[in-house]
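Next up: just one chain, as structure tokens, the form predicted on its own.
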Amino acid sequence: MTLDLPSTREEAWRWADLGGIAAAAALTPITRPDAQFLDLPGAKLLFVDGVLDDAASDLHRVCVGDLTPGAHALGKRATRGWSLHLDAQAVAHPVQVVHVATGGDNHVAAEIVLDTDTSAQVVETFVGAGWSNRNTRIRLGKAARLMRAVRMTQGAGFVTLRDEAELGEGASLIGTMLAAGDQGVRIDAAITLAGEGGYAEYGGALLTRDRLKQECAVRVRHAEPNGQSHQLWRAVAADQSQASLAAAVEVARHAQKTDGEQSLRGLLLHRTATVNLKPELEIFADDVKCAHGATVGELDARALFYMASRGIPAPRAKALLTKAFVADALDRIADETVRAAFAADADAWLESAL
């Protein structure tokens, strides 16, 4: 099967395992693993292989039907999948989407809007083996705010997301990533803040492995004044595996008063493996405070010493030191049940990798 691929000579690919995504949508059939849904109220959808599983969802004020592609390059190739429409004022029960890949490749949109001051919570998560493909458009009205976590733990394959994002004035994304699978990543996102002190927080933990790579590419725009930008990533490469974090925040000339943070940050748990980091500020305005930083290093020497002079075997020493970098990006999930589900997953990751 040949698929048209974006190329590694695009500024905006270069760090891509193209390469990774052709060699998942090519893996052989598996059994069908067990849906993974939390312990929540509200609506649960069930994708296998890009199709719902009619028997095991349960919709709730969710649609499932065809939705208009975009023109990103991945994103495009999803026609179909689900969306939710909340009218002014209207707060929903949690939307879960587990997405379950049995090998081949599988493309699913979505569609998230919220009228004026409203507020929802999506929790989706990613098992199996193959190449899951998801587009994602959100927009959101003023005042409206919507909480989302994405968990990827697939045991083999690849995942690639594209989120698109509109902020009405005052309205509030947060958005929190974790790649705890034996699966290639690719998140790519981009979030234009277009009404006055719209508030986006953007951010999350790659964890990989083996020869595995994983990445990011976000970039937030700043459309409006008095915006509030935050990008927090925390990456952790073992073996010979890479991770790669691209971060971007654009202020437009007129943005005046924008905050804008950006903390890039990796940890090699082998010198064989590979962080690459790309922290870039665009700004046309004169009255902003925008800062960023970007750290690559290794577990702190002092403290594993300190640790084993305290009787603490070196393996639980360094799953405690690398527990805590990554549990900074995870512990801005609010909802409780969720937190604890993408701590468990990290925690797995790291006895295993450890």
Second form
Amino acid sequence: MTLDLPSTREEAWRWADLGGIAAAAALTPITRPDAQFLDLPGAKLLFVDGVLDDAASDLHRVCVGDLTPGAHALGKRATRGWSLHLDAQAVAHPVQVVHVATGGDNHVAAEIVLDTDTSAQVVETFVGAGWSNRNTRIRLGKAARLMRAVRMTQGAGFVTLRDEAELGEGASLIGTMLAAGDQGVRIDAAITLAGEGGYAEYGGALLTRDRLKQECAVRVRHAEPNGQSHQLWRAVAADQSQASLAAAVEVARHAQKTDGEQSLRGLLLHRTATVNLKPELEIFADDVKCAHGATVGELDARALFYMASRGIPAPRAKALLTKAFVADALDRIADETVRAAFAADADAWLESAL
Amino acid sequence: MLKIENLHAEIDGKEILKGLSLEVNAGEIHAIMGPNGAGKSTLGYVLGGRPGYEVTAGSITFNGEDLLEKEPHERAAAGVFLGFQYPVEIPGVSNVQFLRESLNAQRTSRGEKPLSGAEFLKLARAQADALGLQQDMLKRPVNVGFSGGEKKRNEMVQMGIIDPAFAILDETDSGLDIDALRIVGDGINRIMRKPTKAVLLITHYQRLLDYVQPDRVHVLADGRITRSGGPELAHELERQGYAEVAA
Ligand SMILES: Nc1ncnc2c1ncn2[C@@H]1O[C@H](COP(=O)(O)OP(=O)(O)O)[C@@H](O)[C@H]1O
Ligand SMILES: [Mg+2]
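The block above covers the form predicted on its own; next, return the form predicted together with its partner chain.
Following is the full complex, with the preceding chain placed first.
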């Protein structure tokens, strides 16, 4: 198939693994893997190769049908999917979406629209093999709050996410991503704080091994004053893998009193692995506070020996240190059940990678 | 219990230990004193198996087994404990978790049942109390933000929990005020002064030895034991300095 994606000569795609996406789309069918929902109330959606499995789903307030495709190179491919629209004052239980891929490519769109003062929680899980591509459009009204957590735990293939979010006055978006499978990943996001006093946290952990490539390419735009954004990303790269974190903050001329934070940290489990970091600031206002840090390192040899001297075998000691390294990023998940599930995925990855 | 013969060890190709021999029997506490840079910490690290510390000649047997054959964590499980001169900070890993992992890893490798969370917490609290370490420091990340004295007490709390057969304590007294010194000294006696156990106490000063009476005192200078004697040797060193005594 022709991918019809931008080339890696384009700056925003420089670390993209186009070959990996093409290979994932060409994966031969596998038997449908087991997929489980977390033990939480609320809507449960099971998509198999991009098609809703009615019998296994429970939609509650969620609708499934045709959606307007986006304009983005990844987003435009998805024309059908799910949507959640909460009117003012409505409440909703968490929405769980499980995406199962059994080879080939699949594309799903989603639309989350929260009106004034509403709040929602969305948890998404990717399993299986193939190229799973998602386009998620989020619109948050005044003081609306969305917590979204996505874990990518496919056994093979690729997951690409294109997220587009627009936050109204005093709205809050907390997005936490975890890549802990054996798939390539591109998390491509554009988040706009379009109302005054918006709050966005968008970050997570990429755990990569073998020859896989995982990346985030995120741009947060402060269009109005008094906004706050935090982009906290952790990348752990083993073997000959490559993890790339590109996070940009853009502050428009009149978006005064913006507080933007970027913390990008990479951990190389082996010297043969690569971590690329690209923090980017484009500030056109003069009264802003933007902190950014970007570091790449290895596990602390002194700490490893200290732990060994207390009886902890090397693989376990490495797992504990690596877990501590990614904990900051995953601790942002407020719901305890969800947080525990994500921590368990990260643990499982570490146990097998080390 | 521990027998070191003609030990030569180097770091980055530089020989630090140059034919060191030492024997410690069960029930004994030996003090090792010596000038800065003599190789005292190096001896501790070699016993613990720290990567980069290469043994080029000689042997170390522990309870009749070749200690050098074992990985660092296996040495711990065999009963060797190393109290660090500079305890390491581990951000993001709590003291409680670190110690429970340590103890249970050792227990598992010895074929014993791991302790439950509750059992472990009870043990940890008792040891922290005995060494005057505040309970909330158990929950904090390992050694992060601890004062020098708190780090040393934490080493002793770890020793109390792990209950090793043999401890190498590297300048556990440095950074302690006089009250803390007594508490730590009492802790060493309580945990280690047993007929089945032994201690190698590395120190600069006589003052810890006022609390923990050594059976033997050795002077380590330029990578070798240059003199050995009874407790009176420590007093002689304190009066006359290493240069005089070790020569
Ligand atoms: N990592 C290292 N690389 C090279 N030389 C070292 C290293 N660590 C210690 N040394 C050297 O080894 C010698 C002994 O050090 P050490 O065992 O720490 O002495 P002590 O504990 O008796 O003060 C010193 O000369 C020191 O400079
Ligand atoms: Mg020393």
